[in-house]
Amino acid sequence: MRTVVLPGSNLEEFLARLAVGHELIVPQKSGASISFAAYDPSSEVVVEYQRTLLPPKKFFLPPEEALFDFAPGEGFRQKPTSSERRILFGLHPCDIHGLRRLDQVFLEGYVDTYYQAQRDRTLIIGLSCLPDEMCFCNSMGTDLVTDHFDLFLTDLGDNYLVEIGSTEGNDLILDNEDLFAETSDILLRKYKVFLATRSNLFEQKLDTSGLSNILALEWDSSHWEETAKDCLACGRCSMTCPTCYCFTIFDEVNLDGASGSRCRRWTSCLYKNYALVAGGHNFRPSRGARLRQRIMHKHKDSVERHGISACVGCGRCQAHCAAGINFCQVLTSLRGESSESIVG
């Protein structure tokens, strides 16, 4: 993989140039949080942040979107998708891995053309980060990336080491080569030190060995209902998760009662009516059963279906849980271990 160097003083100019001819999305302050939003030269681009409130999945699977319109005598008309090239800048490794998981769901086998259209027009520029007490991507093997990005920037102080992951990423470098320099032995040594230092900063650890098998054996565990006593079933963990993709379909009918739009909207397996079917039967009536469903899907079902866990260890579920549930502690207790073992 080819690498180049971007002096930190050139980053602002690089982003300004990318915004010409592209829809550029960057991390920016949004109240007390950080959010991915459209680039604004007058607003600060935040390059040192822990996590955004909503993950980048919102640009590929929007919280709500109209799929097609319908009207008598006209049939169905699919909603047009913008063809403008888009760049998402500043994605951390865990979020890039999150998109990789979504690709498995929406692009392998049955292809979701709405998701595909958004994916095809988007370039990904990743950015390094340092963990806080909520991060456990190191345990999930998602703290580093080797693919599924076009460029990846590692902050080494005064410079960014830039890894080129695609031909389109290479074109961005060639179009702006006056801003870049070749790598040096000093910077490569700094990069190695960064990786070693970062690895030692993780406070939270999760033993994932045999986790899928353990969860299968703990299907009837009392831990589910015990943990669910604190759960509010609000769905925050699902909405902020980079890989949760459940949605519901509904029609918005116009005042004429005949025309309208078919839409889809995010939903959560933690909602009480999620598993409600015709006739009034609910397959998961208790909060414990719904909490079990969410965790089983992440760490067992996804492993069996895709060969990899759907959890990327970003920590959003724990950081934004209104009840303060620590999912690493939940999984550790299911292993029969003390919650102290999650702290390195």
The other form holds:
Amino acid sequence: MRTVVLPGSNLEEFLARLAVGHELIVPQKSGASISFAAYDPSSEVVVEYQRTLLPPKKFFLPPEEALFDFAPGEGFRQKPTSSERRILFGLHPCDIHGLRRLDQVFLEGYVDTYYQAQRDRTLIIGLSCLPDEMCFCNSMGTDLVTDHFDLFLTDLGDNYLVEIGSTEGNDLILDNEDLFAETSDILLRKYKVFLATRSNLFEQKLDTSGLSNILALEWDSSHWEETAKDCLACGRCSMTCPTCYCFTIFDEVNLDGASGSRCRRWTSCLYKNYALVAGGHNFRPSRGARLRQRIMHKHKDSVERHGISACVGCGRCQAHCAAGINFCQVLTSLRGESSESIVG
Amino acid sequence: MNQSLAKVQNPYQPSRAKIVDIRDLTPDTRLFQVMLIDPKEREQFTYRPGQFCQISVMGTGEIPISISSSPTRPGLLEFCIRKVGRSTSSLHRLVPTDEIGIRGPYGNGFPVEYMQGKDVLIIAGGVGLAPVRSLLYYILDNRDQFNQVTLLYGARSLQDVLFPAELQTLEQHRDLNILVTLDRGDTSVWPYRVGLVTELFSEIEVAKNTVAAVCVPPVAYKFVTKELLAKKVAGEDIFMSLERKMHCGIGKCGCCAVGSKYCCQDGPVFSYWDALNLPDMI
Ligand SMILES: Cc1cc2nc3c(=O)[nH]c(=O)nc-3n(C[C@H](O)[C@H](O)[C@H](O)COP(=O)(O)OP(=O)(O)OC[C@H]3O[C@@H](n4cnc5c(N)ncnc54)[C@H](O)[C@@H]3O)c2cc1C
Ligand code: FES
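Please give the other form, namely the form predicted in complex with the partner chain, since only the form predicted on its own has been shown so far.
Below is the entire complex, every chain and molecule, led by the chain shown above.
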């Protein structure tokens, strides 16, 4: 992969230039948390942060979005999608892996044209990070990225090592050549030191070996209902998850009572009515069954369906759980239970 | 950046369709005959028995409904719709010439090719007759491709029997075996049987090479499959059309997930073997 160097002191100027001709989204302070928001010259770009409250999926699958306008006699008219060029700056490897997972869902099989339009107009500039006590991306194998970005910046002190992932990314460098320098051997060595140092910083660990097999065997475990006693079924883990994509479709009617829009909105498999069908049959009536569904989907079903776990180890679910559920702990104790039952 | 090469069609776009006729089947169920308005779309619309469509009523939403007509009888599409909630009620308020939206067909449908040369045992309960009616007519129109064909159908009461006239006519077909039972009622009037659909198994012989197609209420699958297994039908020859909450119908919204499968795409027809593999399927 072609690499260049961006002196740290040039980052501000680089972003300011990117904002010309692009809609630029950067991590910024928002109350007590960090969130991806539109850049303006006065915005304070946060380059050192652990995780934003909402993952970048909100730019590709908005929390709520209108798909069509409808009116009697006119049918359903597709809402126009923006084609303005957009740059998302500051995505961590876990979030880039999250987008990869969403791509598998939305671009394979039937192509979700709304998601595709957002994806097509967006460049991704990744940014390295250091873990806090909730991060476990290195357990999930998502602490590094080799594709699905246009540029990736690794913070090596005074300089960023910039990996170039696409021709569009390369164009951004060429257009701003004066801000970049050639890579040096010293920087490459620093990069390796950075990787080694970072991998020692992870406190949260998850043993993923055979995890999907173990989960399949622990379907009937009492652990699910036990853990679910704490769960509030609020769906916060889903909303903040970079790979949770479930949505419902519904119609919103205008004041005339006839025209309106067809919309979609995020939902969560933890919600009580998620698997409720007409006639009153609920396929997952208990909270334990719903919690199990969420965990199974991440660590087992996705592996079976897409060959890869849907968990990217960003730690949002456990950092934001209102009941303080630590998903790594839940999985670790399930593993414990299975090894005990084999021994005993 | 993820530059896609070709612009693809919006898969959520409903096609405009006109209601041609509506027939009352039971107090809560109506048969809608529907025609796609665009002649080209009409021509291109092909489907398999057991597939479904997403049906839209503007302003109320979109719901999955099985195609109840058979692809062997092209022309109008038929949907048999039971009024149970918001969207189905607004469908019931429509009249002929009203417009609805349709997209599909979706799902896998019944494996009709696999059923060829075998006995076909169809088991339906309630509105579950809708998708298997498509299969039934498909078989009738290709009768020589199939062996013995039997339909076991259970309804709540006499007035809940869908297509009673059709069933009575078909019952007289010598090459079709049709048994209907009611949850409650009077045994002196047709169909002369009271009891659950599972009780009909005592009246039939099941040959070795039988393939079963089942569409019953969610709670009934366990009981029906038990009977079938007892009659030595192989697990992989039991095909069940399952219901789940569906919003997109195309494997995107996640709502219909059963383990690693999506009911809307990998189903709605699953084999009993799938059910053994995926613990919350039936
Ligand atoms: C593959 C498939 C085929 C079906 N075929 C038929 C058929 O041929 N005839 C028939 O009468 N019914 C059929 N159903 C059931 C039918 O889809 C539901 O009865 C209908 O969705 C209820 O909608 P409602 O708005 O009237 O009910 P409400 O209870 O008011 O439901 C509100 C919303 O919940 C959702 N919802 C509720 N129940 C279901 C459900 N079972 N499946 C999916 N979404 C649901 C819908 O989005 C609906 O808009 C089928 C279901 C599936 C999954
Ligand atoms: S209905 Fe949306 S994934 Fe199946």
